[in-house]
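Taking the form predicted on its own, here's one chain by itself in structure tokens.
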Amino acid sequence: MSNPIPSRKEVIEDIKNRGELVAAVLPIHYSRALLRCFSIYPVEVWGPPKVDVSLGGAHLQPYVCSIVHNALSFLKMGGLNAADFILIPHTCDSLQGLTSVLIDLIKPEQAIIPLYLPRGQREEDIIFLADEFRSLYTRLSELTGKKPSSKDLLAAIKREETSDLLLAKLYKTRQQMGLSNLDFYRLVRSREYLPAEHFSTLAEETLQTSTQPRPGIPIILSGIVPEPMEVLNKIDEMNGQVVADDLACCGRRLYKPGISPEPFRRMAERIISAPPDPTRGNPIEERVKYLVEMAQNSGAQGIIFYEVKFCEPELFDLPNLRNSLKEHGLASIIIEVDINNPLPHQVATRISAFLEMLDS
């Protein structure tokens, strides 16, 4: 790529110059598309690292994973100045006591919205989670003295859609543009802050280049977020090769086009499309047939469940989930880190000693 990858503070820095508004979002599955018809640029919140976590743990339990920690400490810290609202998807137990901490001790001065999603693929979801982006809409409304048309909405889609396209045809060649692990994620978690139009401008750059591709072992990396980014120059190091993913803030939100010329509903569609993902109760067989499928596609040899510590939806599935895929011929392992803590050497050492054997 020619032109560097803007941080997140420059992104928000630029919105705020032009007067627009921006919404700090949680993890993990929301509308761009509906953020956008209102002028409100969604700016994703992991963490993220490297943050004073007392100033949360005020607050929560010690036992709840250091997302959330770090969000509500970023938050107390000041990191959240710049962002009008506050969207929280009720991704899990945690996240859903976030919003009632935020709601009825907290109270920030910015609006503190919740956002309810279905637990399944039917056409029931579908009808529930239309409705919650109707909601929204009207909330928004209210917010910002809006109503975007009908039309407006399903520009604002087809405009998601396409960076979207765009994101999985990056998946597709990864392998084929000789990107390091790090350079990859860089590009493709900046879908998390920057405006789609500015991504597929990324994401067409990168795709015209072509190199030789990247000798290493082939694994696939599977968990919420590669927090400290450092592990992924590690694999590297380690003559590791990431050639596909099951990560929430990445491969989990490979969304397809919907289909519906009814706005919300499409949003819906687009949401339930996703892959099989733990904190929407797909069942462990369905993620088993995803991964084994994945690792038939990519050539991967094993999979490294890297894990933020405590996060419930993911490591209640790892049993039954590890054990299936040891019955297909897939070996894994389990990594557990804090996501504000500096990459541990026994965990590089962990690494290190699962591609030996994978390559063994």
Given for the second form:
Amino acid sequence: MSNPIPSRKEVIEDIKNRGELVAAVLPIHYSRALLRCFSIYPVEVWGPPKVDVSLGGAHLQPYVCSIVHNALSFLKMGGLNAADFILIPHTCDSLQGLTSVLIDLIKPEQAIIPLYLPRGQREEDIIFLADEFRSLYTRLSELTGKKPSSKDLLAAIKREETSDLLLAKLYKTRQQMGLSNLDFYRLVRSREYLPAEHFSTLAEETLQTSTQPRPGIPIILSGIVPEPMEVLNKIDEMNGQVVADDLACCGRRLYKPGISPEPFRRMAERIISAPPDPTRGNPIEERVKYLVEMAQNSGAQGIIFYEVKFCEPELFDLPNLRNSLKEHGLASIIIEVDINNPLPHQVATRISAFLEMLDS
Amino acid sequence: MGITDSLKYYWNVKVVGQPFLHWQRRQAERRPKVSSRWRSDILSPPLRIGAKTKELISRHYLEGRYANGHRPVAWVTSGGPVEILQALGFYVLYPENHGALCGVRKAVVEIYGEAENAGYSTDICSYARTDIGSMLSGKTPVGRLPKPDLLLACTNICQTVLHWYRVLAKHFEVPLILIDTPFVYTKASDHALEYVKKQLENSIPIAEQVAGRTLDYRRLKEIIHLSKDATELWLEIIGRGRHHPAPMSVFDQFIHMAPIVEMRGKKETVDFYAALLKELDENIDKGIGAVRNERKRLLWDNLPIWYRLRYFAENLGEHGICVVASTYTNAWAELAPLMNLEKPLDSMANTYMHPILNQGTKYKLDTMKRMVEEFQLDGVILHSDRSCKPYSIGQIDQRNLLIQEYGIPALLLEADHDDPRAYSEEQVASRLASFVEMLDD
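What would the structure be for the form predicted together with the partner chain, rather than the form predicted on its own?
Entire complex below, previous chain first.
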């Protein structure tokens, strides 16, 4: 990569210096285009890792996952002060609880904007999600005083679609790019906070750079988020190569372009047709099929389920997924982490043993 | 449906089982026995209706045992819109109720162990683990559970049920109806209500196909009527807790709520609650309270700790404390006014969108405050339930607000509704003792 990737902090400062608005967005699915039409820049909050959790612990029980704990702690310590709004998609019971506690009991300065995501992939789910986006449009209009036209909305959607197509291209050519695991995920995860046009430029530059492919034991990484990111370094050190992923922050958001010319429906179509995701209620069979095809296409020999502790949507599917993958000759391992802790040595040892097993 | 299975059903259920259970109940009513372990010094004798509760529950599971092949079977989440299935003649099983029953019978550890051995994490809901363990091993204290022909998951209690029912759907290879009910942070939007109604409409042809018959809307209305009647009676029963002394504690309510959860829409359920109400009124007239020498009255928030009901009743009863009301048992009552017979699907959509678990933390806090006032309570026990995040998240702030804003003593107890490994009796006893002392100050 010729240009360094700016950090979240730098991007936020740049947006604020231009006098524009920032929305802190919690995981997982939402429409970036809808926010951008109102000149609101989404900056995603996946935790972040390694914050003082005692602040969140004053409101949440210890059996709530570290992503939610950390998000609340980060908010309480002023980490989201630059955000004008906080958008929280209804991803799971814990994020639902956090949203409700914020709206009703903690009441931070920023407006809390919930977004309900349907759990099916039926026509009624698309209609409902399109209505949710319409409702969000109304709320954002009230908050900003702006009323973007359908043309503005479609232009914003197409800009995001272009960016997502480039993201998909990065995924497709990742094995030829010669990036380390850490560098690849730094790049693709910058989609979490870079404006689409900025990300597109970065992606195009990277795609034009030709380097030598990196050898390594090919694996798939599945889960919510690869935090702490040291795990990617460790996989590099152990000669592992993440050739594809089923991560909520990355591969599960490879949204295809929508079909409908009507902007709200098109936004909904993009999310509903995204790769299978337990938080959107996809059946286990769809996930098995998707992962098997992913392994076949990428040449992966095994799958690391890298899970955040207490994440029920992930945990329920694991026994069936692992059994079915085994029937297809794919080995797997479950690693559970608290994103607030440094990567435990035990985790590194288990990954190392898994890679050795695949190599042999 | 097969003739042999139907004959088996009639013989085992109608000819042998039901008459036996009826006889057993009559015996228990004629010669009521109180266990030698019952703390008669602090608690009034158990309610007479207990024999009928036992008969109803046993009969329900007996019918289930022989249902396969005789009538269609559906497994449904506890907040699921059951009326359509009842009207189509389904035998309806609630895995959560089965989980609770396993908890009360102290059978959970062995059963959920089967799920854990199969790879299910100890961090997933203990009801789900118990159900999956039972599904994988066939183990259950009720003899045998029928296999489902249809699954129905309604997300109005949690998202967990969706993941859980996806596991069931894969195992049993049967259709899964999803009724997704958007969470009500402040007010239900029109498009959310329309979405739920649409899903209810779309569920009908699927259920009809499995049942092999067409939905009779007149029958659906009758069932909604019965459902509403039973729910209204349950609301009245809970309301009797306003009397001093309270004629029934929540530990009784937890047991006697089984029919309102799994037998809504049946005439016998309406009769059952009418009889319970009558008994409570008799006790009120005689001045009989659930706890002898009732001195203090409390509210219980969240699910029960199924495997320690008696412990809590006795421990608190010893200090003259009766836990009179609960946001949990109230959840099965408070929706009665929303049911409208003239618009069955609209009314079902509205009703099933609004259980306490599908509403924001402020609604729950307001409910607690209202119940404390209405029932003249001295404090609140909030069970922080490791297995139920939707109910539990927010309780830390709710407890603080109850104490600081409203001057209501409140205690947060860490446990799990069905997993005794997440429960420490020593810790609970010590926290209860401090709380009781504080109530007396």
